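Heads up, the chain below is alone and in the form predicted on its own; it's given as structure tokens.
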Amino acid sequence: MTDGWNIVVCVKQVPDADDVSIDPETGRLNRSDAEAVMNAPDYNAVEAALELRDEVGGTVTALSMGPPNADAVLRVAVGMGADDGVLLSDPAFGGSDTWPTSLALARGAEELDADVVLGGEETTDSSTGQVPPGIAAHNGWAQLTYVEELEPRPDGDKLVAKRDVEGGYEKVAAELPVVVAMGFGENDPRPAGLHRKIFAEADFEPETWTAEDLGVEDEVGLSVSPTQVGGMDTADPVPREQEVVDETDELAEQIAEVL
């Protein structure tokens, strides 16, 4: 591809984990009192996308699904260096679990004619790790998960990934188009440059697509989600007792006796 690759990076707005609570009536996350931030592993995905663009050329487009104020995470990605951003926003998306969510993102990636789609390995608000593989499944594309490093082979339209596996790592090559789930902490995300940050916050306006735009209006939302919360309860704090032992030669014996 002489003009480089079309790189799409999926980013998600999540509630700050320190502020989140559970709505006891719906069993869903109550985000109203929580500060909205970009999902931590997605910073690694954005950095990997930018590094790919630096090597092979092309463009990086940030893609997110959420309410209108989720455009904030697109601005973070653009501030870091992404070329553009698209927000999938529609009341019809409300309550979608990972299956319809990955379907909507898959259709968005198709619309963007993506060669490579990147995302963080999981999100801090649900930790399923299912969305990047779901995008690949919906589109019939290759997938690379638990990725530590990426090595593009633009002459053969392939991407080589160093994957974290039990006891070591492996290198796997996949032909484009491919979906990549980047491991959390596997690179050092660049900070937003001053001029890019000003542009992202003051001048950048992402395009917004609805469920109808993607042709998925009957395939998203709570009613078609295979997984739903059947009930929840809050566990009472476990009381903890404390006992101080002397610093003596018999310390190990004292600890063993307490245990």
Ligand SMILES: Cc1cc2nc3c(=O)[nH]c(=O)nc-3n(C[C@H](O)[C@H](O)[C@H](O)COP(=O)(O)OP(=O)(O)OC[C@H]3O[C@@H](n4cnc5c(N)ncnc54)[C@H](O)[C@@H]3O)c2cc1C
Contents of the next structure:
Amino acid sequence: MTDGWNIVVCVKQVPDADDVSIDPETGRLNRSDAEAVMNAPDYNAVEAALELRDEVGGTVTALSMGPPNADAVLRVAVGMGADDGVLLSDPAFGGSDTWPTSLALARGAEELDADVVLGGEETTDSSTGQVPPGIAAHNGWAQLTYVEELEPRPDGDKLVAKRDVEGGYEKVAAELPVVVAMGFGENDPRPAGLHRKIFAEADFEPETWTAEDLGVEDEVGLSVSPTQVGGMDTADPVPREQEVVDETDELAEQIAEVL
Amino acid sequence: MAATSDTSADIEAHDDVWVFVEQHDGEIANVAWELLSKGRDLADERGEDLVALVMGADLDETDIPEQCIARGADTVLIADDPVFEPYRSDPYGEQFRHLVETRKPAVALIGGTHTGRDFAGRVAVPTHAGLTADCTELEMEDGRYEMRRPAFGGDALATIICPEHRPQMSTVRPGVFPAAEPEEGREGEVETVEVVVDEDETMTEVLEREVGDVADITDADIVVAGGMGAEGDFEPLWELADLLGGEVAATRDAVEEGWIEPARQVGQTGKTVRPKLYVAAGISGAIQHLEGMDDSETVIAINTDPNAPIFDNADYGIVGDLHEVIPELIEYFEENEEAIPA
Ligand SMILES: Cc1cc2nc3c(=O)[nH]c(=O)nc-3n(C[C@H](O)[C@H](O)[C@H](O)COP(=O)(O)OP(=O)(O)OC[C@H]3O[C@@H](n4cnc5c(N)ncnc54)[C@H](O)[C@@H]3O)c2cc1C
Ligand SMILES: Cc1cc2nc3c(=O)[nH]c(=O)nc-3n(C[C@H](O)[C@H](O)[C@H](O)COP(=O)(O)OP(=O)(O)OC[C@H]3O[C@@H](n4cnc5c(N)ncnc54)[C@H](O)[C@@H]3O)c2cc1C
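The block above covers the form predicted on its own; next, return the form predicted in complex with the ligand.
Entire complex below, previous chain first.
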């Protein structure tokens, strides 16, 4: 492959984690007024995608499934340096759990003829971490998760990853096409360049694909989703004494009490 | 394209509770015992069998099957082949998928480790099973299986149900459920299953694997945890933990700095601990961290910032530099040794 790799990076729009508050009156979760941002771990995925392109050549296309205003996260990725962006948007996607979500993204990646698909470790809203392995499973592709570092081997059509495992690490070589989930915080995402950012915000228009464009109109949405959210409770903070002492000895005495 | 076999049509045909028993090189992950214990309760309530599934190489030379029975399994399924060692997602997913399709479990529990969270989707997607991540409560409510899990970084607790698809799969992070003691002499069946994975068809190759001793902080009665406020120096925390007979833990940020090994990370993407005493030193108290230590009996906070959220989530706190406070605590306990239980 002399003309580089088709690199697709999945980015999700989420409510700003710092803005999700608990309404003191009702005790309910207040996320309606939280600003919509790009999922923090996805910055690591975009950075890894751009580094891969620097090494092997090719293009980086950002891919997101979400409502029409989710084009904002594609603009973030393009501002950082992605070449293009595609939004999967259709009321039919509403209520999708990770099964149809990863199906839609998998078909999008196929449509883009992806050699490598990157995603984040997990999101800050529903944080399942199941979407990247789901994409790989729907397409029957290899996968590499909890990745610390990537080492492309374009000559052999392989991607090698150093991945975090309990008690250490391992290096795994995967055949292309492959889906990668980058570990959160494993690289330093580059800031958007000024000109690129202006282009991304003012001139760039992502393409939008519907469920029908992907041929999945009967396989997405709430009705085909095996899991359903049956209810939501706010997690009550654990009651604590909240006593602040002045002297270390007082603290030590409290500790001694517990021991 | 992977073939999809939709199992939603025959819910009645599915029964039994399965637990994936994670092992690497014959070394069992503790979370497997935690899940067998939880799975035993669920199987009893549902009036079904508890099945342990183990994959690996040369398992017949180990006592893993007997250990699974002692920990509550009625049946142990063994998939024994070199293709399963070391772990890779594609052979594990493929073998597990085959067993699910042919034997039809109703519930499947998988440790929420980097291994379990890696391959679970390769089972759930082709079988169209429901997969619920990071469950912290698993219960039968009026005959319905309910899985509860934190969302929005721990601000909310969502109840997930899976009414029309089987199996109902869940991942559970280490330390969430307690492990039961083994019961020697318990009886059960061991069955070696047909291996359907061929090395020639795998898509991945493990080139290198470096794994040392894995610290286990989930059972500790005393945990001394540090965060970014430790500023690279965990030495005082180790000293205090040694003195009190506890374990050292950390925030994700401190782990990422390389100050301490990842196995000691507490929180949403790390371990859950429930010690009698949790000392949080130089930890701001982010929701993702609190999630892993909220069940501690008593929480002590040491932080230079009086407005750090950790103080709202602690029983006793002191505003101060941990590099001064902890040595003073050490001095106190060296002088008052009788305060430390033997
Ligand atoms: C409270 C709550 C709990 C839920 N629990 C479950 C559950 O246990 N099981 C289940 O199957 N579904 C669950 N869902 C549904 C699930 O949140 C959606 O399917 C969601 O769109 C994708 O899951 P995630 O956010 O967990 O993604 P993750 O798998 O955590 O995301 C990992 C990476 O995949 C990529 N990615 C994920 N979603 C998108 C997207 N829309 N567009 C582009 N890239 C994306 C990103 O790179 C991201 O970093 C839950 C929903 C809610 C509201
Ligand atoms: C998807 C996702 C998953 C995550 N999972 C986890 C997880 O599992 N576990 C986890 O811990 N985090 C997790 N995080 C990160 C989390 O959001 C916080 O960033 C992290 O917990 C903060 O770590 P910290 O308290 O060490 O650092 P900081 O927030 O930087 O706090 C440092 C604290 O130390 C205090 N301090 C500074 N100097 C001193 C001193 N000399 N003495 C005493 N105090 C001092 C400061 O006042 C401050 O309060 C996750 C984040 C995301 C997005």
